[in-house]
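Starting off, we have a lone chain in the form predicted alone, written out as C-alpha cells.
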Amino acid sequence: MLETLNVWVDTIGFLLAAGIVIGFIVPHFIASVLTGRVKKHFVDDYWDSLAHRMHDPKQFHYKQPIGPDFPQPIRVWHWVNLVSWMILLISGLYIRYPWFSGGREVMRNAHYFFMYLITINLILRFAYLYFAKNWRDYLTFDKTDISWGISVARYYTFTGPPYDHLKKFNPLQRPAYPAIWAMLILQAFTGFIIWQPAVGGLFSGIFGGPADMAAWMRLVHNINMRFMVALVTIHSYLGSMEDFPVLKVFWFWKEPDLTKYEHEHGDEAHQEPKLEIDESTGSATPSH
C-alpha cells in the first residue's frame, strides 16, 4: 500500500509542480511583460514609496530610510531559512532519488545538520514574534479583509488596478507565513521520526512498529515537502515579480532611489500624509 501511495505522491507532486510553472508562473510572467509590470519593477526600479509603510506611521515619510521597515532579526531569519531550505530540498531529493553515486553519506549529513539549523531558526522566530509583539501582522483578520482580498486578487489576475496597502501584509499574503511555519514544524517532526524511529515509543504501535511508523512518516514528509515547494515557489515568484525594488532593500540593504517618485509627484512627495489609525486592527488609512 505504501509503495503505491508513494508512486501516486511522486506523480501528483510532479504534476503539481509542472502545473504551477506552466499554468501560473509562465502566463503571469507573459501578462506582466505585456502590461508593463516587468518594465516598471525590473527596468524602471519603481517603488511605491508609501505602500510598504502604511502599517507604521513613523516610517511613512518617504524621505526617511527604508531600513527600519525590515528589522535585522527578520532579515537574518530569512537568509538562514533560504540557505537551509535550498540545501534541505536538494539533499532530500537526492536521498529519495540519488542521481549520482557516492553522495548519500554527505547528503544525509547535510540534511541532518540543516534540519537542526532550520528548526532552531524557527524557534528563534517564534521567540522574536513574542517579544516584538507583532503577531497581529500575521494572525489577525477583520471584515475589511474581505473586500481588500478581492482587490488584491483582481490585481494579481490583471482584472483590477493596484490595491491599497492598509496593513503590513495583504489578506492573501498574510496566511502564507503561518502556513510555512506549520509546514516547517510538521517537516521537523516527521523528519526526526524518520531518523530516530524509536522515539515514537508507544505511538509506533498504531502503525505496526517503529519501522512502519518511520515509513508512514516518510510518506507524510514527502507530501508536506510537495506542498511546501508549491507555496514557497508561488510566494517567491510573486514577491520577486511585484516587489523587486523592495527585495533589494530587504535582502541586500540597498536603499531605493526615490527621486523618480519625487519628480512624478512634485511637492506632494515632500508632505508627510496624515493617517487615521484603527487601534483594534492596526490598520492605517490616509485621512482626506
Given for the second form:
Amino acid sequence: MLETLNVWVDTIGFLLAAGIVIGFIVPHFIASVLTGRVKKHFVDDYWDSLAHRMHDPKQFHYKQPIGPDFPQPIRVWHWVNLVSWMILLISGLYIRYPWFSGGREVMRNAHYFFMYLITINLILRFAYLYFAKNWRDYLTFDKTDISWGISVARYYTFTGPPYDHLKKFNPLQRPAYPAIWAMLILQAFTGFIIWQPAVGGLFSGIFGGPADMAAWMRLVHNINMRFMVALVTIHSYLGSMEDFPVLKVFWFWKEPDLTKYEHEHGDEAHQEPKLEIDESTGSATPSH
Amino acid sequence: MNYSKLDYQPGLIQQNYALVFILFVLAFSLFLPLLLPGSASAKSKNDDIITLPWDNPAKKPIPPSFILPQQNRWGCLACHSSKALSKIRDGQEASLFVDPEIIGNSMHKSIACIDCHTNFTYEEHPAESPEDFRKVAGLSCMKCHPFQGYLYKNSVHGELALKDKQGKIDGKKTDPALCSSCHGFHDIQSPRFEPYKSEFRSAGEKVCGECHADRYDSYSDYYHGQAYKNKAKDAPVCWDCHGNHSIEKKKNKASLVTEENLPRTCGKCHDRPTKNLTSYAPLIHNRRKALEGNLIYRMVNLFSSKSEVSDKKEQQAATGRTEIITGSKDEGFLSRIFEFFFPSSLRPVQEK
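Right, the form predicted alone is done; let's see the coordinates for the form predicted together with the partner chain.
Everything in the complex follows now, all chains and molecules, and the chain you saw is the first one.
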C-alpha cells in the first residue's frame, strides 16, 4: 500500500507541476504576449491597476499610495516566509530525492532550523491578524464577490477588460491566503509527526503505531507540499505579470510614479469627480 | 487463611536454587562443545591448527625446525616483500608480492602470516591452487573470532563455503562470501572503530554489491537507497536490514527480511512499526519496477524522447538480472503506445 502510494505521490506531483507550467503559465504568457499585455506592462510601463487607482473613484485604492496597504510587519513576514519556503523546499526535496553526495546532514539541519522559523513566523502572523483587526480583508465573502469574481476570471482568461479593485484582494485571490495558512498548519503538524513520531501519542494508534503514523504523515506532507508549490507558483507568476508595481513596493519599498497617470491621454475629457467632505468625520467621498 | 506453612520453610528455596544451579551447570557443560563447534575436534588433534574441510589431515603439522614463518611474518616477507616475486600461472605472470606496508598498517600487523594462511603450517610449501589458499585464509578468522565464526557457519554464506559449494545469484553460479570477501585481508581493519568504521559502512557496493550487483543497483528508494548512495550517514547499509554474519536467504524463516520479521528489523530505526508500515519495504529494492507499473509514469514515458521502460528479455540475455534497468533505448511512437498498454515488465518472458 505505502509502496504504491509513494509512487503515486511522485507521479501526480510531477503531473501537477507540469500541469501548472504547461497548462497555465505557458499559455497565459503566450496569450499575454499576443494580446499586448506584456508590451503594455513591461515595455510601455502602463499598469491598469495604477490608472484605475488614479482615475476611477469606485476603486478601493482611489488616489492612494500603495505602501500603506502593505504594513512593515507584513513585508518582513513575507520576506521571512519566502526565504524559509525556498530553503524548506530545497532541503525537503533533497531529503526525499537526494541528488548529490553528502548533503543529508546539512539539508536536514536546515530543514529543522527553518521549520522552527516558519512556525514562529506563522504564529506571529496570526498574532498580527488579531491585533491589526483586518481579518475581514481575508476571511469575508459576499454576494458582490460573485459578479466581481466573474469579471476577474474573464480578465485572466483574456475575455474581459481589466477588473475593478473594490476591496483589498479580489475574490479569486482572497481565499488563497487562508488556504496557505491552513496548508502551513497542516505542513507543520505533519512535519512534527515525521520528526518526532512519539508526539502523536495515543492518536498514533489509529494508524497502527508511531512509525506507521509518521509514514502516512510523510505522504500527506509530500502531497501538501506539491499543492503549496502549485499555489505559490501561480501567486508569484500573476503577482509579477499583473501587479509588478505593487510587487516593487512590497519587496523593495519603491513607490511607483503615479503622476504619470494624472495627465494621460483623454484626461482632458475626463472630469475629476467632486469630493464631498463630511465635516463630522472629516472623510472625503466622490460625488457623481 | 493460615499462612504459617507458606511463611517460613527453612532450606526449601535455597535447595531449589541449588538444584537449578547444578542442573544449569550440567546442561551448560554438556552444550558447551556445541556452542563452540570445531573446538573440541581441533583440540583433539592440535591446539594451533584449525580443522577445515579442505585441510588435508594426511599431511603432517609443521615441525619446530621450520621456524621462520611460524614465528613472525618477516619469515614469509623475506621473499614475498619483493615486487619481483612472481610465478607463471596458466601461461601468465602472477605476482606473489605482498606489500609489508599494507600489512604493517592493518589491524593484524602483530600476527603471523601462518595464523591465517594455515596451509603453510605444513612442512612442504603447499601446491594447492590460489583459490584454496584464499579459502583457507579467508575462513581462518574463525580461529580467533569464534562467535562471529559460529554465526557465519550457520549463515547462507558459511554453509556453502564450508561445504565447498557454490551459490546461485539470479541463476548464475557464484562463490560464497568468505570472511575476507567482506572484511578484506592483508589490509584488514576493525569495523568497530573510526575512521574505518565509517569507511566500511559506506562500502556496501564493494562488500555486498560485488556479488549482489543487481540488488545493490535496485537499492534506490528515497530515504534508504538513494540516501545511502549519496553518503547519508544515517541511511541503512545492506547488513543493517539483512544481517551480517548470520545472514540468511529470504525464504528462510530466520531471515531478517521475511514478512514476519520485518517489523522487528524495521524497528531498529523506526518507532514500533507494524506490518502496515512494512508494506513500504518492497519499494526499497523495487522503486523502478513500481514506477513502471504506474499509469501516469507510463503515460509520461509515451511523450518522453527516450523510453526508460526496461526490456526484460534484453536484460536477461545481457546480465542474467531480472530487476534492474541498465539502460534506455529509442523506441517508435507505436511501440511506446504498445508498451503503455502492455508493459514489458508485466509480459511473460518467452523462452528461446
